[in-house]
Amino acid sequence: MKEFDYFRPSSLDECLKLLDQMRGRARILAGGTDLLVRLKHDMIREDNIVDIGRLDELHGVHVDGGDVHIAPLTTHNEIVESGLCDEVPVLKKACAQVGSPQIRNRGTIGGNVVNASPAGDTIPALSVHGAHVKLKSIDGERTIPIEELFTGPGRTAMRDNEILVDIVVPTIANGEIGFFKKLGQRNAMAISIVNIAVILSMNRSSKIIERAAVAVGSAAPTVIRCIEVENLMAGSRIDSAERLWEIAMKIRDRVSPISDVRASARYRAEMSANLFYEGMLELGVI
């Protein structure tokens, strides 16, 4: 393991501070379980760990209007477990489905966020919920859409001397349902092979669907809205078997995932087809 300076500040300001004067030279530890790895293996090149663990105000969840707020600190089991947050249930239902027990109470939805993965199961249900983060830096602060922050696999567009300080989504609107689903190379502790995260605002009774969102993981070098999909949904009704699995192949044709040695990338492509004809069957679109 490479030696490090480290820091751990006791405010938000003071946090601001030291990632101003070290522009491109920290990295910020919060929960750790991809940190710490990376350490391990020395796969991380800055000379300096920023320790945001004891700053109390990155941490909680709290409801202002129509939002949800999530500090970056809170962990995966803690949404899962917030009635806060019954108002965000494919967010809910992702985080419960992050690695194992022991990551879900550790990992931060922050961590989650800013690592950028492809595979990160957070990502998709953040988007399809409408989610805006906020980045903060000594010089103020911005809210941009979910999917602005990413540029590339493990890449934002997060200023070097910024922080992720709140996560603010969108509760679910009356008559809305959803799913996400992943498939992974087991049932626990598994990356992503591929996963999906849905909302559907749909008329019971005619079982038109008014609007949809649909965001695919670990298909692409970013997760990827479907947008095709969704105007295609949009005020129709999906009368038939034939005419879901018509809809799943444009997700399937929408992907570029890559081959790697967990599958490949004609497997993740035909599984994203799967999962979404899957999902919608469950929530009785037909």
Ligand SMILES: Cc1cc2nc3c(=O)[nH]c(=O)nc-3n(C[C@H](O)[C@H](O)[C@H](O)COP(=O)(O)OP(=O)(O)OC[C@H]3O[C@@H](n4cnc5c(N)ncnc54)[C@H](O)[C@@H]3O)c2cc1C
Second form
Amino acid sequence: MKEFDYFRPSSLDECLKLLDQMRGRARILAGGTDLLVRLKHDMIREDNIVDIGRLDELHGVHVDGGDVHIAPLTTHNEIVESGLCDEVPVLKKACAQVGSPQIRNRGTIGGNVVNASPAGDTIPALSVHGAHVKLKSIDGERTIPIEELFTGPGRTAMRDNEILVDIVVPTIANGEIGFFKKLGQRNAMAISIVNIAVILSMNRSSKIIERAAVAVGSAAPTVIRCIEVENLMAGSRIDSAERLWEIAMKIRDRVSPISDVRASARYRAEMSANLFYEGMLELGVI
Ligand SMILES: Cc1cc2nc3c(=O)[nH]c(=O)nc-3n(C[C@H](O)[C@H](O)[C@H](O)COP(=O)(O)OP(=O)(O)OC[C@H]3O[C@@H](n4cnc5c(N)ncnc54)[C@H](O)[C@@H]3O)c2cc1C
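Show the same protein again, this time as the form predicted together with this ligand rather than the form predicted on its own.
What follows is the whole complex; the chain from before opens it.
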């Protein structure tokens, strides 16, 4: 394993100064479930590790107005157990399905997001919830929609002196329903082969869908929104299983996955449609 210098700032200000001094030469350490694996396999080029574990201001959940604010060091299990996160149920479902109990206890939502893996389970859920991320540096802060954070597999639009400090998730509106589903390999700690998150605003009696948000992961270089499918469903009622399957096929056609050791591209595309179909039936859309 490559040698590196280790820093453990005790305040966010100190952390921002360090990141600024070491522009591009520092890597942030949160729960370490991803970073330590990469360090072990010499996949990290930076010479400095900045451990943010002591920064209490980057930990915890609070509600302000209509938004749930989730600080980046909050672990998957803390989100699952937080009553405040009942208002962001699709995210909660995604966090409950990350890895193993050990990974959920140690791994953070910030690490999952900044990792920018196309298979990251929280990302499609955050996307359909309409989440924004707040990035901070010594120069100031900016808040951007979650989708704008990702520029490719493992790549983000973050500047080299920035840190993720907040994830802002609007609470689900009255009458909105949704699901998160993933297909994983049981013997590989369940990293997604494909995953999907959906939120619908549906009139329960007429079953007319007023608004829909659909995001698919592990099926393109970054998590993608299926805008055509969202528009197709908005303002209409899905009146038969055949119609639902037709819509599911549009998801299959929208995704552009790769083949790798875990699954073929074709299988991923077919399964994205199947997960959508199954989840929509469970929501009772027909
Ligand atoms: C066995 C195993 C199973 C897993 N299963 C899943 C799974 O099912 N689903 C899934 O989505 N993931 C899975 N993962 C991946 C990983 O555990 C998660 O993505 C986890 O949430 C990462 O969080 P962390 O705190 O450990 O991140 P770290 O490893 O500490 O960091 C990950 C990356 O994010 C950066 N980073 C962290 N916090 C910040 C911040 N606040 N600002 C800027 N940069 C930051 C780090 O510099 C690093 O590049 C698995 C990993 C392992 C080893």
